[in-house]
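For reference, the chain that follows is the form predicted alone, supplied as structure tokens.
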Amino acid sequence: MKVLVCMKQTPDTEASIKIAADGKGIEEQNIKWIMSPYDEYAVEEAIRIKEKQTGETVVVTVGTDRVVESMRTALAMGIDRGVHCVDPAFLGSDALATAKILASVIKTENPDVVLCGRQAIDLDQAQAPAYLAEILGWPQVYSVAKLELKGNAAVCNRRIEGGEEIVETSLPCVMTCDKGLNEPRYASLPGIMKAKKKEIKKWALAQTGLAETDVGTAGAKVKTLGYLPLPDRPPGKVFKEMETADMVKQVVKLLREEAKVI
């Protein structure tokens, strides 16, 4: 069984975001850049069933190279080698852009299974998983919180509201990961010295067999803008020496035509 797992750098969750100055990113000087949460059960997930079954596990990203560092988080887990795409080409790649990049690592390494996690929570789009099973055209599996594989499927348990929805589908497939499906090991001593030698792999835009004009600023179909901060709060409003009953009318009178939330 050869598990294959996406996973994507983002700053850490207690960072501090302050907007640049010409309004098109962020400050990423001083930010702790970290394995993105859902794609630690993602790579928790891989290694449990290279324990189960045997076989081969691979993590791929695409980004600088500071990336490399949350690679070797997963590769200090316990997963195998990893694949960096990088190259100044990639550079504004929107989900899509992004989906072709690693989908062209995928045709190359042909597993069995491809993790995802849920979400990145940096721009919280959820895209990428499913561009990538529409380009590879295989099956999806969106929010798992429970897997077992069965010879050539795979029977999954996702979260659906008000209750829990079990599904199985074929392999090879994509399968995003939802927490509760595991407990990330935390990486051991050991596992962090045998990272160190582990294989991570170039990928450049001349391996993905991809022109210019599909990744990068120049194949992003969604493009931003900008970036505004979150306006300012207004002050709240106290109400003093006022008869209750005349508090409630007021209360209520400012939430239908100010706040207009009746």
The other form holds:
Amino acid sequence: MKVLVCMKQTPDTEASIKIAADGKGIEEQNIKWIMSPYDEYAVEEAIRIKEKQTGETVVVTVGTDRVVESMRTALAMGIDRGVHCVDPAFLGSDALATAKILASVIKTENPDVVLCGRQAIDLDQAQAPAYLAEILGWPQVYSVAKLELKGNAAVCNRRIEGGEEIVETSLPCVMTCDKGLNEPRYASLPGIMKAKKKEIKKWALAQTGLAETDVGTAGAKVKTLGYLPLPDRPPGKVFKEMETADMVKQVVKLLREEAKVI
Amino acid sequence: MFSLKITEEQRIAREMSRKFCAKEITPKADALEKGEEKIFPVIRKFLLEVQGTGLIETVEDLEEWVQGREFITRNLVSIEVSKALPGFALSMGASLELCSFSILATGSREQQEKYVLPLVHGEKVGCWGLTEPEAGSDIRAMKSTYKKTPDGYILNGQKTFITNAPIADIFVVYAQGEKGYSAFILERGMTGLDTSPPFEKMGMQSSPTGAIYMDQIKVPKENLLGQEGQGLFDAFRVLTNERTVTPSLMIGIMERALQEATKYAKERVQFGKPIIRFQAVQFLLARIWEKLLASYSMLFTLGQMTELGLDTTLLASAAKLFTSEAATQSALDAIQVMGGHGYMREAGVERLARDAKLMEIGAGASQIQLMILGRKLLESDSVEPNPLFFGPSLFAKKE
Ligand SMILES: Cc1cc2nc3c(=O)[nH]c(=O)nc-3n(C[C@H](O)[C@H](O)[C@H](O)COP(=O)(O)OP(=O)(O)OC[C@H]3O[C@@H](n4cnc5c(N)ncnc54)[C@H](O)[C@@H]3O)c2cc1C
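Could you give the coordinates for the form predicted together with the partner chain, as opposed to the form predicted alone above?
Let's see the whole complex now, leading with the same chain.
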């Protein structure tokens, strides 16, 4: 069984995000970058599949040189090798353009299963996997919380509102991994040392078979107009030095007239 | 080339240690301190999942692992652990850096296989007993004795203030006999071996400390550790190792103190502005950082000297002395910055001061480190003050 994981590097969940001066992105310096947490479930699941049935695991990432550290973390956890899609032409890719790049790798690699995270925690779009399945003409199962591979098919439990849905799909297919699927392992120190020697192949525009106009800003169907910070929360009001009953009256009045919630 | 340039592997290792701590230690820190949760299962998890010791199956693997452990990575990992919970680092250290280390340093192959493998896997808990009720700084005054018999030794005596003693499976202890001071490996279950319940103490409460009682213990001769009569020299080697690993423990405390106090100083408003705007507060914080940076420098120098095979005993003493005093002072200063809130348990900073204080006492009190340095000045005709010019390590492997 060959399992390929599409992984994205995102800012740390605890990073404080500042909008860049041009309003077109975020300030990338001085923030900590991590493997998107849902992608960790995908990495873990790939390793477990290999541990159970032998085969090969590959991690694929689109991004600048900075993403190599997260790829190396996946290798340290136990993934066999990596493909790093990097080319100035890829900059500014939207989810569709990214999926095109990933699909070009997948067509060459021919995995049985492609695992992605349910969504990347930065833009929360959850689009690339669906595009990917569409481009490849493969089935797609979204938000998998339990996965069982049986020969040429997979039985997946999907998280849905109020319960779980059980789906069977043929392989190859694209699946997105959700919380609960597994408990991702830590990259151990020996694993980290081993990862140093594992291959990370570069994959540029020339290898993708795509045109410059398919990817990057040129290929993006979605144009981001700008980013806005969350508005500052107005300061709270404190009532002091009055009788409790009067304070309650004031609060109720504000809730009714200003906040209009009651 | 002399380089401290951080590698990708070191970055990832630090991140993993941090991740482990955030998930497995910090949420339980209070329960571990109160004794509601046991420390060793968490240590075992750390050893297997972060240190990856499960892969060590043979003595050869063990040797390779010891050789392959790189100084900066090891310390980056420990600093994170100490930041999360110094008591965790202390107990893990007693099992690995004291008990295992002593067996690795002078033990036979059989002893390493039998005792060190389960210790590094976290299957067994180790402790290292040198101190006695009447022999602390004055270790030669130890009263524990051993007597040779045809098939081994008989041990009698008592050890106290021993980290992990109440929960240990494997004990390295020192006693006095015909040929001087010697070390022995004891196992829980040996007739005549007993331990006290954990003592109540000022800090490091997640790390159990207690006494070891030895009453006519029959120790088989293969449990003699190292050469008979060499015990104190071997113990000195273990103490040097302990003093070499202490700075990371203290750096963890200082970093935590600095971060907590800085964060609070930016949030806390008095006289209409965040208190970090007051220079008096900034200077308290800057002093912590200064000590932290100096501690890092000492640590890096120790690392370089260790890798070059230079004699680290004096610098290890100085580093242990400096970083432990710096950590206590930094934690107290962090409390000062945080005012009444800092004094409250809830803020988690007063614990750092209680924890840090231990290392001004353990592994040889500050006064003893000063004596080691002072004696060197007294006894040598001309002292080389620059550590990079020190001679070769006293403990270089004799093949
Ligand atoms: C939490 C904890 C964990 C410990 N874990 C271990 C362990 O795992 N294994 C182990 O073997 N030991 C352990 N110890 C013991 C520790 O190493 C000793 O406490 C330490 O060596 C000091 O000995 P003492 O307590 O007997 O103090 P003493 O030797 O009685 O010293 C008391 C005071 O007198 C000073 N003093 C003593 N002699 C001189 C001198 N010649 N000149 C100037 N001042 C002097 C000391 O500096 C100190 O301030 C632990 C202690 C604690 C508190």
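Please read all numbers here as calculations on a predicted model, not as lab measurements. Positions refer to the first chain, counted from 1.
Each C-alpha goes to whichever rigid part superposes it better, and by this rule G137 and A206 end up in one and the same part for the motion between the two forms.
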